[in-house]
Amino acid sequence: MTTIYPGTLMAASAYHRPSTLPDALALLRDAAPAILAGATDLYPARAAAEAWMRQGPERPILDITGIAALRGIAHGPEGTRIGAAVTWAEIRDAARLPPAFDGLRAAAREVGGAQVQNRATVLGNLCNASPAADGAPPLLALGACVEVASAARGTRTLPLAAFILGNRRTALAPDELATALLVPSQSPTARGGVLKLGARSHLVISIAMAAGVIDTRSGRVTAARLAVGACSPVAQRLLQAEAAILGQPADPEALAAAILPRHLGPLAPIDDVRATAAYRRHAALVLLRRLVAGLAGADTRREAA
């Protein structure tokens, strides 16, 4: 184990850098460090607290990039398991992603500019738990789960859905480090896609954003997970928009005309400086239809080549 007392812009008290999961997981215990992956939420949060003169008591950082078992994607029979230092970067070039990642991986095009994919981490994004977290709704999509350890418990699962509770608040015990995704394995013939909306098309903040995981075989819709995120607190899997569809003919123009306004029930929009709430509410209805129909319309394309 690393530690060192560096004269950052930070200007932590102290700054360790372990190689291990154990190390890191017993610093998670006895130093109450602040995590350190890819910065890119850490750094802004501090210089802002700084410049307005609200900066709190300090804590030592705990950077996780150097502990190799956090690395890497993997995939197995059960899955595919994201390390928690895997960076939007490596999603978006990875080459062994099925189509289902699709949204995922067009996802990871959109976060921030090249500089920040290549340093911000996909399980950062969510830990940070915005409600407009790009992560969320594709990954909610793909029915991934969030793996916790501490050194006291061992490891824990817990679906994404019961990982992130709220606005900047997860289901993280104050001894506990999300250590991976965990994404189960998906049907070759499943694909995945996401649209945003923002101000302007890159490096924005969403005003809405739709995710969907669709199957189709023999001309019909097998299965179906629909998310739609910063239209709440948290993201939302739309269950009725998903039943609604689920059975139907891949027709694009009669699934989207399946998604209707009552089907985005669990939605709780709220008016901010991006848009109204009812104006969001009805771009993630828009968003939905058009998802659907893209990739109803795709598989439609693939069956009869």
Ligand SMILES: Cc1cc2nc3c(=O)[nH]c(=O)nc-3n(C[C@H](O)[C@H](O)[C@H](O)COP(=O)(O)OP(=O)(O)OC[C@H]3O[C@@H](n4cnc5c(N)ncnc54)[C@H](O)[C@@H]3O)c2cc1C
The other form holds:
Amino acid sequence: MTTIYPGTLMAASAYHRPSTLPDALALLRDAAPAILAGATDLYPARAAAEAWMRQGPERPILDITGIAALRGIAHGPEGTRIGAAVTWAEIRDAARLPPAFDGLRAAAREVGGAQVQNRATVLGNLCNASPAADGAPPLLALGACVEVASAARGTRTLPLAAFILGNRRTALAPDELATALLVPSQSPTARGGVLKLGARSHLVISIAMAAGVIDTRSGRVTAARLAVGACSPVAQRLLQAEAAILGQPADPEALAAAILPRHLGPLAPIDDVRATAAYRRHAALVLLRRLVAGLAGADTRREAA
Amino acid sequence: MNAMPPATTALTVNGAEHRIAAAPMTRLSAVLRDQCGLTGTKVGCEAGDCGACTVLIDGVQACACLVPLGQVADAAVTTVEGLAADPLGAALQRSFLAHGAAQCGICTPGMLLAAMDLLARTPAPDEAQVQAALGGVLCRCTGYRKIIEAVMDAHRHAPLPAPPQTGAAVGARMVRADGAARVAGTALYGDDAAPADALHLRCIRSPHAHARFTIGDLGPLLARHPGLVRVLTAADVPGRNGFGIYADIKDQPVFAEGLVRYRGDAVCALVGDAATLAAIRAEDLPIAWQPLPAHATPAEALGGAPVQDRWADNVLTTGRVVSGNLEAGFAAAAHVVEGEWRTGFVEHAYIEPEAGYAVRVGDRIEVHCSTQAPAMDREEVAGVLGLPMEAVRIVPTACGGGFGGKLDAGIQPMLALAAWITGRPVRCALPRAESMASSTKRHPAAIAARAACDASGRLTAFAFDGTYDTGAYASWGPTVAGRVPVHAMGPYRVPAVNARARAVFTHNPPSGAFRGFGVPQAAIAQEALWDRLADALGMDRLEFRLLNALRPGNTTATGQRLEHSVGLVECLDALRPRWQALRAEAAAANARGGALRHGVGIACMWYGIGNTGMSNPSTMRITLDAAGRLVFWNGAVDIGQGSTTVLLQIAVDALGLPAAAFDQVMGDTDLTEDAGKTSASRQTFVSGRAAQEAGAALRRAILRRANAGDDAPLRLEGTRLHAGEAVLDLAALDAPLEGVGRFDPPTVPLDADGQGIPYATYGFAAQVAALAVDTDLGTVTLKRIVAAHDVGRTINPTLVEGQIHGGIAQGIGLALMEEYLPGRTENLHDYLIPTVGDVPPIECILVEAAEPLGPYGAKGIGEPALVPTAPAILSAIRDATGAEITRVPALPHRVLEAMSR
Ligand SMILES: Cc1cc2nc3c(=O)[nH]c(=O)nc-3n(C[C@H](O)[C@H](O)[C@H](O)COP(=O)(O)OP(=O)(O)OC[C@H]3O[C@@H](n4cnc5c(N)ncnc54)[C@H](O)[C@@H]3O)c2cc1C
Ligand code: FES
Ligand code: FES
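Same protein, different condition: the form predicted alone was shown, now please give the form predicted in complex with the ligand.
To see the whole picture, the full complex is given below, headed by that same chain.
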């Protein structure tokens, strides 16, 4: 029996799974396909549309998971390169990431369930550009950039904050593919973390997420990057909050107290089914304070040991 | 450049090579089910949210609904059908059976494969590892605890427990009689068994809460799509274009006639081949909409334009119970408390959406479907098609969860209509969003209640006014409005009561039956009042409830004297040590300070088993024929709760032959008698008693024919039946021996003041919840739930615990996270139900205050398990923080808000 299911009508020729990047970029230039990686955002969006018979026109598909050059996590003097085909599970299980990546790894453990982690890509999470994308805050805190390629213009690199432009909007041109995340090399003493808040324990979209990477030397904060997700159309770095703790003694309680409501200026939370805007603003502050206290506490504990 | 993938894709499934001819973007789940014929992989959402489709791809778990075929070329896929070949897989399946980890079984394949992924790397995992591995698979039945145990135990490779001895079946932890097929993935559910040539049906539903519409000329649409065989509208309905639970209220149209009354109301249906239906978009249909103002709440509907002309004031039914002198009760009281509470729509979220197929057989119509009520479906289909009842056959498939939501006729009438008119088999499985938009819900309630006690703590008066949003159509609204006032004061002696519940029409989805029929909402108000009274008295909250608890010999507010089987005092006594210990632990934790505040809560419940003041009989039949075949003709549908097993255990002991000797024929309306619907916690009590009578009747027939004494042991060997010393040659029978049992619980209808005997017996329970509240964030972490339930007699402890666990999980959802908002939480990622990490350890205490009417003393457990959980959790939040939660779900922002009041 051959039942053809909604959303699967396209001819075989409209699905492309090239094995090289140039082939992929040529396709992108010539066929205006939709890009597919782990498919964990693409299929749910289809299911929602199909349920009310609002499925869009069929587009050809460019599946990028067969491209060897997009695979793997590589470490070099410049930093860490995370290919576009790298899944959340690969980040979660990676053996060689420095402690600054602990936040990204913690986020990886909480994106969906294991099935989603096993197939969903980190870069797909950013390209999908949901306000609640759990990849954005920890990668902002790592100072990550996105490498983008096209057949016509070669490669360019954008800071993450310039890559995600708004709710479901990125800086990608129609002929461009995001090829990698570039994370600058991190201080070996820097620590990263995230705190994710949701209304159940697994499979939950964040009500708010706080992420940070903090470095301390001789008991003082020498570097700090903090970001909050799900409280604005795009996750935000909080420069004022970072400034408030920079140079301060790495005392957990004092650092937490140094972060003030007015430092959350860039956030613009909304009311939705998960929470109210006022609650999100409040929760973001609580999470940030706990996060910096935890990161500083971990450092204090390590130095004492 | 390989821009042109091969026309077929190579795939290894369970070790066998397949070459699949399908578009590369076909979901792997569809490939496995439709091309490989492996329907053990289930589909609950096609969005990654439920995990029912979990398979292993090269040993790693993935949602098959999120994987394009093109991406798994040359990969090795393992599905549930391939598990038994691996000794570890087989051990895991046995462990699921032994622990009772599969109820309805629809989540079981996904659970098993997610667990295999873990066990292959970590043979003896701890609980945290199991939770991380299973976090992506939802189960709506089990509350997950038995699944966790089963996974942690699999490495022991234990054999299956032996079946119980005859005479000791009642009370035994017998493995589910229908369990093997569920863990093997071979049980056939609503979407698993349609004929290969079946057409597909796609229902077109209203995107508006209230609108007029006209359907234009369908000719061009049909002409454009040769694969579109027919478009069905109201004009095609040969019989009554309406269905509904009550004989005199068939108000929900199969297809609306020019006016829709809720988002999800059925307008017409496309019948054709799947590819054609998938290509048709909403804008291709010649439907013109004229949206109208909608009543979003009962407050708007009361005094507003009628939703249905027949009910000018929008009040469907008002239920009432009045007894004693209310004013005197309040006037004489030492303490009076009052409050208002609100609850929202709750979705059943069975993991199997509505599905089935219909086929015309000459002048008869057969509907094979996932249902809780085959006999009612039969009446509805007959009415809609204008056929005599004899012309309709309903064959229930395995049911992947119901909880009340599959009691209404659902898609059955339109499927039957499509097959009747086209003469072809027609199948349908609702997409998750359509299932959620169109199906019934738990009634949202707005409750105002007031209670009083004297200086010694004895309750003196209770007043309750509940407004229940019944949505656009009646469904079970009258049942809810009738049941709530009877139960509103809870299982307590209250000399003066005035309780009223109204079911009010709105332009919302129809509210119907959902585990507890409105009682869980009422219990939230009632139990919150007791906490306030106990505090006003300075009395322990458990002791306050104990002081007022119903006891044998007491009379209820409906004037019913309870003689037997009132086990609430035993439940509370059994809980007391755990209550005190948990309270001490919470106090010690709070003494350490910090943002986490610990609290312990308590709540009780009672629940009338069976229909309210109405006949609800069940008939069971057991036959023994000349071939030595012993058949249990059992019309009760097992929706996962375990009636197939429980009724068998009862029959085994009543007849005296072992479980293995029985064949069961289930549900089929051509072959079995009406056992009544699987609802109101009635199957163990009502059908159980009928099964006991049937077993006893067959036993008498055997003994009479064999001329053996009353206590002669029976033994069946081929066609030779030994009865003590005597031997009966069955081959010589000219007609099968038969035992028929019928039971209808004795009740007396309620009068205008709600006086009467609404139920023949009641279940009683008390639960304690221990939790911690993060006082900065308003988040709640459950620590433990202790549940004491008076079940009369435990027929099967594993199944009873399973019902308690599952009910508690749904109570947790009601209390903390579930809220259906039409058009907004129409999927399983915005509508949250508890996951494996949201159900804390549960301790079950089974109290047995035998019910003389019940089989071996048993009553029911299905709904009672859910009722006290939400109030116990809210009681614990109040204990921890002082916050009075008056609106559920208690989402973090609501808890924080309540704390600052
Ligand atoms: C059950 C479930 C739970 C989830 N839970 C979470 C969660 O907790 N937190 C969270 O943040 N997300 C969650 N998600 C969302 C999703 O899993 C992530 O966003 C995921 O990382 C997306 O990656 P993907 O590879 O699957 O993307 P795809 O679905 O393949 O693609 C997503 C989008 O990005 C585009 N795209 C992908 N890769 C590229 C590229 N290299 N260049 C250009 N465009 C590209 C695609 O065209 C598409 O528009 C969940 C999803 C599901 C189904
Ligand atoms: S059907 Fe695949 S996750 Fe629900
Ligand atoms: S047994 Fe898990 S959903 Fe029914």
